[in-house]
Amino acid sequence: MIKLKIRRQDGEKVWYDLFEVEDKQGMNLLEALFFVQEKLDGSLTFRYSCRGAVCGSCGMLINRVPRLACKVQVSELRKEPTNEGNSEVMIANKKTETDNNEILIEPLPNLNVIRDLVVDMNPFYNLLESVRPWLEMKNDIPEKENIIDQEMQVKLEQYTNCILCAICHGSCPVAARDRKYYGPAALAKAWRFDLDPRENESNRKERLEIVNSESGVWGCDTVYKCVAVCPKKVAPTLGINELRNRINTNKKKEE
């Protein structure tokens, strides 16, 4: 049996419930939460959709590390200490007493809780939209395919793999203290479209002006927590550094 210590919230009321679940071979944490919801407490609330680490819906804080519940094996979590702040990606702003036989499950940080493990994603999406994460094609659009070379495709692919799960946002120390900070996901998207050779220069310039601020690329602490937790191996901090370089290069050209 495994013990799940789950943070609950209903309005202003916050508490922790402890549930025992049979640890079946190959069980991931999302399946354990399903068992609790279906067999032990039907009021437990959490998000899910694809169950295959594609949709990004089930992001939450697991043993103080932001992760996708569907991607984490219960057997691996049982081996992790939850009381030792020795992980570089551990969120330890608020200590919650547990023992090493318990798996601690809490909502994703840096976003307001709606209920239990469900957070309000609208601020995250609004920040994302602020950086114009879309492609505006150049005027000289080819009659057939708009092909880019394979080397550029490889560079773009790392950033197009983002599933907008907000796990990087939940791990970000800047987002924790500044709700106006665009965040790792939005800035990584900004770099993805700045990098794209099919992008219209006017839209590229406007996007760079938007992120050229303390709420944008200059606000990043470059501690790489977002890189460490991303389930799709996107590297937001590297994209942020590239945007900084692009801004500085453009500034020198204008001097």
Given for the second form:
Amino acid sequence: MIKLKIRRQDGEKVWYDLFEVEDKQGMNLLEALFFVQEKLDGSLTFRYSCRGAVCGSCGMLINRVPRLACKVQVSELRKEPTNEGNSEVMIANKKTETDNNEILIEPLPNLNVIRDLVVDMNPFYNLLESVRPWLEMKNDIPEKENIIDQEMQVKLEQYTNCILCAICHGSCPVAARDRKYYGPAALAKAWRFDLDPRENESNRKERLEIVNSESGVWGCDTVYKCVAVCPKKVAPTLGINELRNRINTNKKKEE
Amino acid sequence: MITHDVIMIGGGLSGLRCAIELHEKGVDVAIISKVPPIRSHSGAAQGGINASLGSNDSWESHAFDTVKGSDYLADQDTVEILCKEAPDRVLEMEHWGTNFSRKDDGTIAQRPFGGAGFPRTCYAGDRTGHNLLHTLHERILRAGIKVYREWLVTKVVIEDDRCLGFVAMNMLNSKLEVFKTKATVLATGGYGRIYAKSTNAIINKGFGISLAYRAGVPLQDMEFVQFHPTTLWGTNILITEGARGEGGYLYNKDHERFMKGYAASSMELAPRDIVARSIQQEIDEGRGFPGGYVHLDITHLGKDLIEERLAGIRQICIDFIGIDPVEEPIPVQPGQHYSMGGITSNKDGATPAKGLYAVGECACISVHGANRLGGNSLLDTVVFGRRAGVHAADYIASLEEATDAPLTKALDSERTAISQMMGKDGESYSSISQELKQTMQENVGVFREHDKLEQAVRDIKDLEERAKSLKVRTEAKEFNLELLNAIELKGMLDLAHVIALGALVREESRGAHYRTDFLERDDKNWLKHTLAYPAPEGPRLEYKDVSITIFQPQRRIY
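Can you now output the form predicted together with its partner chain? The one shown was the form predicted alone.
Let's see the whole complex now, leading with the same chain.
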């Protein structure tokens, strides 16, 4: 048996429920949540889609660490303290000596709760959109494909791997205090397009101007929390640093 | 009442591609989806997208492989379109920003896939679907297309053979709303979750297919269900065919490369139906490992190549079963993967109802026939997504204003239906859904025979009866999962009924439909498509001819 202590919310009312779930070998936390939803309390709500760590729907705070519920095994969570009562969002958990049969589950921070574990993702998507996250085709579109060397393809890949799960956003201390801050995911996306050799120069320039602000790359605390929690090993802080360098280099060129 | 000229139901690859086309033609277009587009199941596609880009390759060769792979059930006129348009659509995705894997010379890399005579599968590592989906989503943002995120469409309204729009529920507050359109495009994906073991996302219940069916549009070739040969034992997460394309081997418990006994010349790169049956037979005859799996071994490929081209599946193995495939073989078993059948639609995605289109996996444009080749489904989404956009733009240009009355009437009846579902006493969706999955898995699986199929039809009828007293206990308005699941369950039962009945009646073996009591393909009696229409007593089946233009049916040997 494993116990899930889940933060519930309906309107302004907040409470914690404790559910006992049959623990099976290989069970991940999302399966445990389905057990509760189907067998114990149909009113429990949370988001999900792929159950294979590619869609980014089930990001939540698990033992105070933001993670994808589908990607974490219940057996691993047994080896962790719940960190109950700790107000800090952690980036990694310690191991416990003893078997812990309780897991603390809460919604992703830095976004408003709609109900239970479902948060309002709209602000996150809106911030993303403000950095113009798309490629403008160049005027001279090649007849066949653009030629891109493998090294560049690999560089881009680290950032195209982002699944927009908002787990980085939930761990970010700047996002916690400044709702206008674009956040790690949007800025990583900005770097992804800045880096892309196919990008149109004027669009690149426009995007760079957008992120050259306190809501953009200069707002970042560079504490690397987003890098530590990312389930896809995207490294937003490194992208933010690259963007800062790019802005500084351009400024020097102009001077 | 919310009004747009055209609305896509579904935000996966085919819906997004279609929306972009309409937008570029100046049409007022919107997307409605039960998950944000980037969370669609398209993003889970790993292996790749086929296009005859190579100088020694040709669309004819691609078409031949597709038709042969389909066991001659694919319509050859639509296959021709698919294969001819493939290079343009793939290059377009590259121009729009897809980060395809590259060859040494910087051009798009291609890998071999099952049933193909040429390495023509373009890929972005083993995250091809993810890359394509995000590229199209970025184009949607660029175009500023309105997206209704997290809405469930509950009813498509067709009056006098013309689609007028639909009723949908906002998941945020459970409120129903009418959407009035000149054309509606269903792009809702597959139904994998009516099976117990499926590679599909949990959201894939085929509800969009049932929306068309309930509105009277026939479903086509639903008995053809693809089982992917290699799904991760336990969770059934997909292990891409690319793993075999890159040189992976299949071994039974005696460490034999058993494919030599089933497809001597193609071995692990035979088409999916053949590899899935071979694995299942090894398991059924006691040569699998305890628990029912075989080994997919890629250890000999080496860490560098695995990291470069199969990094995603390496991570899946580590996260979901605690095995690093660099060091150990992967335990795999067949699982439901793709639906070749779907809503009847033509080369432009048009269904028999005017103004209603269907594209992508929910549709049966009949390019996959009885067995789809890997790398052709992503291609299908972008080719026919675009074509449906072109056709719909043309269709709505000369349309007369429709009346609102049928839409408001549908809203009222949906309100009543949902309020009647609320209550304390009655059946719960979860027990019915679990029993449905079990009977589909056991009786309508990789190997089929008369008695089991008949059992499935009986079980489904019983479950349909029980579902009449389905009740939803949760009263919460925001994201009421119990209510959503209950609504979708009735659609799952519809589809299961059509699949099981179609399979029971089709007394032959063709592609993924394999009858142990009718081992041979029977072109004389069964070279035809199944059409299923809704009727009070269950599905009514009709048949129609297959379009054969270039390739005469021949025996399939690999």
